[in-house]
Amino acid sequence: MKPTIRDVAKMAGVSISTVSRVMNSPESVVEAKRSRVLEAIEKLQYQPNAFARGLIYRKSFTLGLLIPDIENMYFAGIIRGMQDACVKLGYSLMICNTDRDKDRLLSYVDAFREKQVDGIVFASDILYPEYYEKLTACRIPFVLLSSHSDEFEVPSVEVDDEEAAYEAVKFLIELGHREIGMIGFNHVNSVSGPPRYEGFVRAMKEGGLTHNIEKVAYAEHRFEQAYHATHELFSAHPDITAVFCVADEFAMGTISYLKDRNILVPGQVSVVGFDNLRMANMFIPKLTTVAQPIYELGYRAAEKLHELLTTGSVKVPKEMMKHKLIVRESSRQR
């Protein structure tokens, strides 16, 4: 059987609660006591568990990650790399999926409460003044992850959304395209959604091409809405010869739209998504995106989190993290 802290405290001749200050706060205990017990850890080579080290450090070494679909590929490089940061600073990882429900989301508050969490990532969410009130009452320190607000003083790391979707459309105008769509999110409940759409219609004026503004069909988030949402489009605007998708698989969701319809893509139509998911380059045709750094992200969060936790605060409050735009083929010149 594993040697447990009242084994410790048995062959040191001390208390139990001697043991765990010598733990938490060796200097609070005499020199003697101290080195008894430091000898008995050594030699039961006593590690204490999850429960113990939670006892003696106030904390359960866990952290809370908020999703909003756990069904979107974007989150599992998201999770990989909060994982694999909570492996490396000694962290478990609790994962709920929100499904964009206002009191799904407040109720697994409530859970990491009762679970004791240390801190929260809130990921891809707009952080309503009901969300903050309710993370600051239950006095749990927590990151913004792939969002940000400009009302609450909270820390974040994402992309330029507006940036990235600017350069993107940029490219597609470069490319000699006139005539260009976008699918975009819903503005609705979307973080990412309007930014995005600034960042097309920004290109537009930029490129004297603001007859375009207005060629936009929405989706929520899934393949099967934008499939619709192009359907929307070009039967409104046939004359298109390149989309800009603010997700991969809304692109996925476009070129299958198009290739039911025989468009060839690249060849009459090119199609510039959003992400760079792992599927991105699997799909056919490739898809040219703009890649974020997915992975990074989230192991990012998870150690702005620990340095909130550790410290009090974060050197980067806002912290922007490099997006690149990765030309494979689904985009070609007219």
Contents of the next structure:
Protein chains: 2
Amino acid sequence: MKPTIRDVAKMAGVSISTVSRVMNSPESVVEAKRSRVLEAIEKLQYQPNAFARGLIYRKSFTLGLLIPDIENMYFAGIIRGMQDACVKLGYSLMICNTDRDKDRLLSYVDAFREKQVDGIVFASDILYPEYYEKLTACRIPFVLLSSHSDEFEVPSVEVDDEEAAYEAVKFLIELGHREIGMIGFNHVNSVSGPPRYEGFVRAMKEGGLTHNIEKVAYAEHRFEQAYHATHELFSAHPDITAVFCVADEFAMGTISYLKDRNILVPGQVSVVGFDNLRMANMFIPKLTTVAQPIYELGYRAAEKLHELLTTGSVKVPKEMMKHKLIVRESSRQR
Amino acid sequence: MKPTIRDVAKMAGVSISTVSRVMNSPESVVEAKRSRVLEAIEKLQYQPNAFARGLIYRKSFTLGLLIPDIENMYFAGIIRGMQDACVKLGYSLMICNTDRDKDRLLSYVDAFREKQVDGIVFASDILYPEYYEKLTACRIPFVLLSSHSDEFEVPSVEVDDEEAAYEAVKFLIELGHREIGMIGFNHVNSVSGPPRYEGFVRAMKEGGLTHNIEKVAYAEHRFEQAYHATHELFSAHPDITAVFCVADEFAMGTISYLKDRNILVPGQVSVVGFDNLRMANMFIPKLTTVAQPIYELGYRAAEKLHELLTTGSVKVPKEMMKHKLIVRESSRQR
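Output the form predicted together with another copy of the chain next; the form predicted alone has already been displayed.
Shown next: the complete complex, the earlier chain at its head.
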């Protein structure tokens, strides 16, 4: 006979409601009890029946996604991947756009709780203690996407930003470039800004090109800002022959600026982006870029959240997905 | 003393629940009763208190948005506008991506009903009878965005697609172009495909250039498809010197194709897009395009839905917002 939640509770020596909590908001159960429950689930090979779970625990079979900026093309791919996984796993997906606004984010968490969303994917934003506390208080299990937390134990899926940036810059050095600049994310409220800058610095140190470390201009998340940052960068360092941009949007803004100044890309300046947006292959010139597996990141985040919701934990708490440098037209041998 | 719902019901000679239904899903009330109620609301200057409404009618102060394709950059601007209006009006916004999949759309309507969403904005898709019946059966008030219905009485907000396309093509004719092609939307499941084609045809007839009417290739909604459609178009009609694309995405795909064939834009071929995406001004060359007031369309749709939810009707059932031709670099005198 198939084991029931009652069997799990008995074996673990806890109440049924504790088992339920472990499955639904594991953070709310003390470590000792939690591991006893998880052990029992494993030993008994307990598999909660999805439909019964819905009836018993008022599951809504809806997942929530919090994204910081709907106009960023990066999230379009994320959403597509996450939605396909949701369809496969039997969830509806509801998306809320926080605009990186703290109050809006917190109120969306409330809205998700009222709507009895089963779990949340929290994308591309720093997990401030205030957010963590709110989510935990609402007892909504969640995972981080294109983000991670050193401070709290929250499952996450992302790429290795430092390594990816390092490889992009190393590629430019190997093309013979010696005067290399960077258009980076502001470090203040960006998850990936600091590690991508560190990757840039590592490549420079390794290449004996530390004089470039200061050749960085920062932008928020839009073309237009990257356009202006490029103006800053080239005004201060007109000798630059290659630019590493930490986003494809930035690369497009950079190329647009250079084009407006009649500077040829890649003839005079090479540009490498980051993300491999759907747009990257259609831009003129087509972008050389560090591809993130955008669709797969979204897909995997939904799977991970599902794993957390159904088993109470995840096998790989901090998962790194593979990036890949894609060489197209915007870069050239120096 | 402020009038109450009871006063409205008394004056209209209907039950309180009928007044409530008129305010919350007017389609479910027969025309005769509905107009008596609306008259009474107007005469009494009845204004339902938002908070009380929430308690009495189980309002959730959440609006739902159904969009057909999250990867289409057009919707990013729509969502931003709609969200800003939601913030102003005190709603949360939940977005679901239907992928133009009938079953998915219907299941999202169910999800919205379960979550007690107050109303829905249904964007950019044909309102098939099946959808109308579902939404009406669920008693969720809704408005159409970048769509309209000739068949059903549903409030809508959009631009005048026929006129906008006509003006874009007329502009190309006035530049001296005589061999003009078009990259259009498939007519089968597109709301704006047929009227934009009609605008193209009208301009051709008016300009005595009816030989161009057959110079049309169709694409779904992506760059890549427009790229291939452009190949088709130029293979069949290599003499074309100007292309009207019914979307900026298509214009980018078209320009990318021409660039790959070493055909200069605008040197040899002029290209005009449609939408004025945020990207249009950063592309190379910058796109000449028919601007839709994308942000304002989203904003207005939320306001209209709010008007419907709070008053039971809308003052302007079929609202047209203004488009505007923006001339940039991708077009030139012949």
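Computed from a prediction, not measured in an experiment: that's the story for all the values here. We call the rigid core the largest set of C-alpha positions that still match within 1.5 Å between the two forms. Positions refer to the first chain, counted from 1.
**Q** Can a Cα shift of no less than 2 Å be assigned to Thr310 between the two forms, given superposition on the rigid core?
**A** No.
**Q** If the two forms are fitted on the core, does Asp7 show a Cα displacement reaching 2 angstroms between the two forms?
**A** Yes, because once the rigid core is superposed, the C-alpha of Asp7 moves 2 Å or more between the two forms.
**Q** Taking the rigid core as the reference frame, tell me whether Leu325 has a CA displacement of 2 angstroms or more between the two forms.
**A** Leu325: C-alpha displaced by less than 2 Å between the two forms.
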